[in-house]
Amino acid sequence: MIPMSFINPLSDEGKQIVRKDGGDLNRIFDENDMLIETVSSIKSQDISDDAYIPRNYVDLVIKRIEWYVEKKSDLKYNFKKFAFLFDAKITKFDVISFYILCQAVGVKFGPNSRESRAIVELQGQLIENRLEELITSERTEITEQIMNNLILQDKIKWTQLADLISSKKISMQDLVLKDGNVILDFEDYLEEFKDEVMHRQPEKMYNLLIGNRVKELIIIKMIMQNTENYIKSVHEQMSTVEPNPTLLKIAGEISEVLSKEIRYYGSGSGDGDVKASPLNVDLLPPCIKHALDGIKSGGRNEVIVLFLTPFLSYARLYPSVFRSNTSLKVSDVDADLKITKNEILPMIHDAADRCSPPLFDDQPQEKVNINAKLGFGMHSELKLQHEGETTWYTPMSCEKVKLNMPGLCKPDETCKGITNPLSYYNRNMRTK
């Protein structure tokens, strides 16, 4: 049986482990023979390099972050290097490292930081991957056990998941509802929808619509939400006491490893990607130069909000987006939003002011729409706590520009073979 705390370290079982074995911050840098022996004994673990084996609790914290960064960013990600993270033998050490990680981030960075969001996302991905590694019977059993532990009632009202829905961790479309109840079990599904599914293979319909998929989704998102809440509670406690210097030191190491993710995306891999750097206006494509001069006729909204905003933000912060084929948030590549606020937004607003009439004179709400296209929701200011409420739009293709904004497209020689204005800019940046 898989320990519940291997999937949910915030369970009572996990808290008991911490109370019993994990309270001494003065010893978490000490070499831990039992940890080394446990990891080394895992058959699928690569032990060809001592650096792959965590030697103490802090080392294990850092390995967790390295796994997250490398899996997300490195095309040469090596599973065997981190196989120990998916073996329940490490449960005790894993639970303690989870609490150290959350406390370090909570103490130094707080719940609205890039580091906090990365840790919450890391925990969600770790749970998802651990469940995938289990055989079906174990996976079903542990999911049911955790579900019963997190939600004590037989019937779950959708309002009990309101926090997950409002934070967009779960969509209402993921759920099957009847009279406000979330349907999770086959017996309940059959009882509530027997007339609709009587002649349509009800078990197959249930597995298609609900099955383990929805249950796993709910427990993963609930544990992510609880992780976020725990980091917030640690941060609030720190307002009345002096931060522990050991946790501050670990927080610094965590931030340094997470910054590698930025380097992966923002700086390119050296094999042809373009580095994130201040925009070179001379190398921009004709359509962007035209947009920066302001639109003198119709279509101001589309050009400024839908076309110019995504292009300038990606060209400045994440020019290799299409080559990397991985979605990021603005704060992943501009942690304190200084570049976005001091370089990108002024360029967009200046272009809006050059329109005739100036865009914001009669449509000031478009400033909010620009923020929304950067991924910060429908708010008048860019704030990290709102990031993720909307999607950071990627730059529009040349085909869409020709279709929707034909007046912008005045191709030059470099445009030949180009399918996106960002590719034009990247090509010029490589050859300048």
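Numbering follows the first chain given and starts at 1. Just so we're on the same page, rigid core means the largest C-alpha set that superposes within 1.5 Å between forms. Everything quoted here is computed from the prediction, not taken from an experiment. First, how it differs from the form predicted together with the partner chain.
Remark: with the core as the superposition reference, the CA shift of residue 381 between these two forms reaches 2 Å or more. In a rigid-core overlay of the protein, residue 42 has its C-alpha displaced by under 2 Å between these two forms. Once both forms are fitted on their rigid core, the CA atom of residue 392 lies 2 Å or more apart between these two forms.
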Given for the second form:
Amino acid sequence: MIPMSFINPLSDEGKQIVRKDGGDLNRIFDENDMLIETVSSIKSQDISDDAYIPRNYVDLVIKRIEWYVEKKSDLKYNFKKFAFLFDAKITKFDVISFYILCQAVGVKFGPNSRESRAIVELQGQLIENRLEELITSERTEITEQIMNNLILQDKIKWTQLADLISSKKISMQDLVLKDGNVILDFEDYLEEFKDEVMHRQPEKMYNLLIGNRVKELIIIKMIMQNTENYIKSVHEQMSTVEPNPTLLKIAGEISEVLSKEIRYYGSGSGDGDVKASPLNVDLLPPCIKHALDGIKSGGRNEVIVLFLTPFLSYARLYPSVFRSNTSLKVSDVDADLKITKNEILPMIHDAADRCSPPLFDDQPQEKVNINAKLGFGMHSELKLQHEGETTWYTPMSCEKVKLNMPGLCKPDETCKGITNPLSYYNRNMRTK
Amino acid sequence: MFKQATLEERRKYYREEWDIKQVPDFIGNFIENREFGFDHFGRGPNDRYKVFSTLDYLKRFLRSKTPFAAYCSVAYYQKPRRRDGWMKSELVFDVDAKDIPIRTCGCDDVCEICLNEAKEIVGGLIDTLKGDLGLKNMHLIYSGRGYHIRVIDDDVMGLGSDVRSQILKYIVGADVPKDKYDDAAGIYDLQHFSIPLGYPKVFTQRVKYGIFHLTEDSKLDDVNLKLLKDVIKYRNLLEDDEWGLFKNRIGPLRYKKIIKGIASLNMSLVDAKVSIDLKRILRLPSSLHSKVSMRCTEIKNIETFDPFKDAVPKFVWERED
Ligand code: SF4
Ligand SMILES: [Zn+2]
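Next block: the form predicted together with the partner chain, after the form predicted on its own:
Now the complete complex, all chains and molecules, led by this one.
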């Protein structure tokens, strides 16, 4: 049987493991024979190079991240190198390394950081892949168990998934809903829809529409959410205790391994990725041009703060954000913030001044909100030390523009088939 | 009707016809937590941040000021006077007859036809809110030129804008459902109309409504007149839900275009800004919509409700012209 904590380290079982074996931070750099032995005994694991085998807990933490980075960058991903990550034999070590990882990130970077987001995503992918490696019966069984463990009642209401829906981790449209309940079990499904599905291979339709997949999706997303919450709680405790130097050190290493990922992307594979370069105003989409002229009617704040600020900063600093699918901080791409301060902010402030009435005249606090959308917290000055207190907002989609900012979207030919104004700009930049 | 009420008529309305008992309980019960807003001169609600601790104060205010329009917040606040201490908000869907994307009437403003179409749309939305989302506690209001669905189930009143916008998109059918599904055995093509449950079913209903209300003047992205005419020509197949046949007649690529076009129009069935705004003020049920001289009215039975009987104030019948 697969231990529950192999999939959900935050389960009671997982917590118990940590309580029993994981308490001593001073020893996590010590060579761990049990770990080495366990990993070496895994058949599918490549042991041709000693470096493939984690020697202690910290090593294991780093390997986890290397797996994530290499898999994502796809350049030299080699499953055999990481096979141990998918074998339940390592559960005990795995759980402890999970906690070390979350604590390190929580202590040093906090829940809104790029590191935290990467760790949460990593955990989600790890679970997904682990489940895929299981044989069907095991997979169904463990999913069921975890589900029951995570959700105490018999039926789940969709409103209980509101957090996941709100953060777009689950789409309402992927859920089969009836009277407010999320239908997951085959029996429930038959009972609720027998008239509709009777003559239409009910089992097949169940497997296609619901099956295990929705359940897995829900447990994966819930565990991701719980991981995020855990990192947050670690971070919040920081106000009362001194950060542990060991954890800080590990956090530094984590960050370094993660930044490799960016380098892979940065090197661009020659597939027409747009490189960061000074803005070419002529190539901007109609909605942005319009916003730059200033807003004369209502909705000034939204347009300047939520729409223009993310767009201009990404278009100038990190135009390939959606393609790369990696979140960065402004300082990852503009280390001394020179470009941000000298090129981007002046453009935003100019547009704000062109509004009528000029935005900052009656709403000076919006300057702070602009900084917040760039990831620098709620402060009137753009300072590196505040970076990460908020996240760098990604540019709004065309759909959102149309929904929230009436009159701004005046599509032209290039807009056809475009879902985000930033892609409009990139497309123009590539073909100019 | 559809003629602006004079100051005299407004006075008559509030002093002789209107009764504070017509303010629904769901508003009266939490009156002290709501923000009220008024439009005194017909230029928009600029007298805002008003608070009434009892219905009696509200009554006196309306009797003496006889405003052009009266509103109250969908939000409950600890300090409504400052719109501070937000507690929760009703979940609201606003269907304005004038803004329905596909109308068969072609009128410039609102008329009996499009008001009826609005009512039909609202009926569909309510079914989905109840049947799929399991919401139970909702009030339907005739606003004067359309309908407000106001949901007050505790489960949804605390939700943020993001979830509200997803709910909206679900119930109006704003996205074309995926058509590829997989299980352990492989990948299968399943069209929305062959799935009798979940979101695809909602979508099918909305598309059907859309197709039956298309006219040759309808404007859909990426749909030309020829396609529009063909859809109108073959749509009777859908009366018996012969979707497969219909799709074949139209052709699969063109079918995709038409459902995509309708999906994006569906987004404007409901005013999205109202649904995602947690601090909106909405017309107060029982108050007078002076611009069109109709009463904003809570509807008890949608089947029998007729705005031209049930939402017309007395003074309109007494008008000379
Ligand atoms: S379609 Fe998109 S890019 Fe084009 S104007 Fe509209 S919002 Fe801007
Ligand atoms: Zn009409």
